[in-house]
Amino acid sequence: MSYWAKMRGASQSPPGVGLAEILWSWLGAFLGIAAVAYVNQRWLAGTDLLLIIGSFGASAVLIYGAVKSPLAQPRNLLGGHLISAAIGVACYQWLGQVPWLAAALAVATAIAAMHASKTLHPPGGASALIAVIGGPQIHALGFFYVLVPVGLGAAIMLAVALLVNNLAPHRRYPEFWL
């Protein structure tokens, strides 16, 4: 097959989901993000800490909207975010004076590490990138960024995913832990 022919795709788009699936996904995402944002506002307001980061929006899509995906499982959610965040902080501390290089190295290395550890979670790449481009508040956290906001926020979202996804009779979460 030629290089250009590969770009035509090999299959059709998957079928759409029903209204019940849409509503359960919406409820999970609402409650998961609300929980993280509430804890951020209630307990961290006025501190130099934060709990909500952009990569959690992408995690919500997976753990509430694609619950059967291997990328949405607890090992991937937690491991992917934690490994990637640590790599992002290390890249910023090592190459922060060259932001484009630190950003590229952080994301590429995070992907490789997630593959190697069987924790591939696409939002983890964003957690690595945020560690590099996040600004003074993120940079001041250093490796604490791995625990708060990344670890604690992902753990809160996982707890909500376990509760909400298993309320629906047609859903089961997780598919696997390890």
The other form holds:
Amino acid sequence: MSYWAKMRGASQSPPGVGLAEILWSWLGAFLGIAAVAYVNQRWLAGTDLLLIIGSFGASAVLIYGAVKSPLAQPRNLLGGHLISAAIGVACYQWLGQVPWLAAALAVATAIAAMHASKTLHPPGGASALIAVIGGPQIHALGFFYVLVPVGLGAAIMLAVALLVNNLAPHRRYPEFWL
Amino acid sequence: MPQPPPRQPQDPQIDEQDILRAMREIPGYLDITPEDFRQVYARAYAHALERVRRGLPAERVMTREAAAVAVDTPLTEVARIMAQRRVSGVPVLQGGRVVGLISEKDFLDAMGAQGGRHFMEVVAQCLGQGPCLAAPLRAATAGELMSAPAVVAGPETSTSEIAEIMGQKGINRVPVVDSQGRLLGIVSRADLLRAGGPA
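Can I get the form predicted in complex with its partner chain as well, since the one above is the form predicted on its own?
Zooming out: every chain and molecule, the one shown earlier first.
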């Protein structure tokens, strides 16, 4: 297939989902983000810590909205976030003086590492990026960022995914653990 | 992008509409495009065909503890054993090794005095006033009547190879022997059918 012909696309969009699926996705995402945001507000407000970061919004799409996807499985959710977060912090600490380079290196390396470890989870790229561009509060955490907010937040979202997704008659989660 | 697998006549004829319909029947969001699925399916189908074509090893489908006779077994005894075990052929052993095979067809050939090779021909002659065609066989032994050398297979010989041998040689059963020629079992057409392989 020629270079330009490839841009036309070769297949079509998969079918949309039914109303029940939409509602279960909504409920899972609501409860998952609520859990993380509530803990953040109730116990961490006024401290130097935080629990909620932007990449969890993206994780919610996958683990509550596309529960069958390989990208949404626990191995990918936890592995992808943890590996990417560590890479993001390392890039910031090493190249923080050159923010554009640190940011690009963090995301690109995070994707490569997730691929290599079979933990590809798109929101991991955001977790890596946030480690670089997240501002002073994030930077002050150092590598603790990998555990809180990233590790703990992802673990809470995972717990909600296990509890809520399996309530739905036509859903089961996960497809695999490791 | 990987090249699509070559189209073959036995390719599953499913199109994108079939796949979309199937995807709609499965609740939940499937993170795959119909075209990706078609490629996975076509390749998986080709692998399945290849696996079936290759078949199973003989030892997986053969009948163990197969009936067998010795070269010096009298034919009356051979016939009795075949009747008792309800088989239409038995391997003939000498010193534990398979040296030949005796089948109903060998009996019929020997009894078909008029050159007939059909069971009903023998029946017709016996019902008539002719002499009993089996009489001359009374004193003979398995070794005198057997077809030799025996066509045999090893335990690893595939069912597809055995099916081909049966077709080529016009036989209905193939003894399975170890490297010393000792009988391990026998594969009949019925065994091949049961295995679901090509028969």
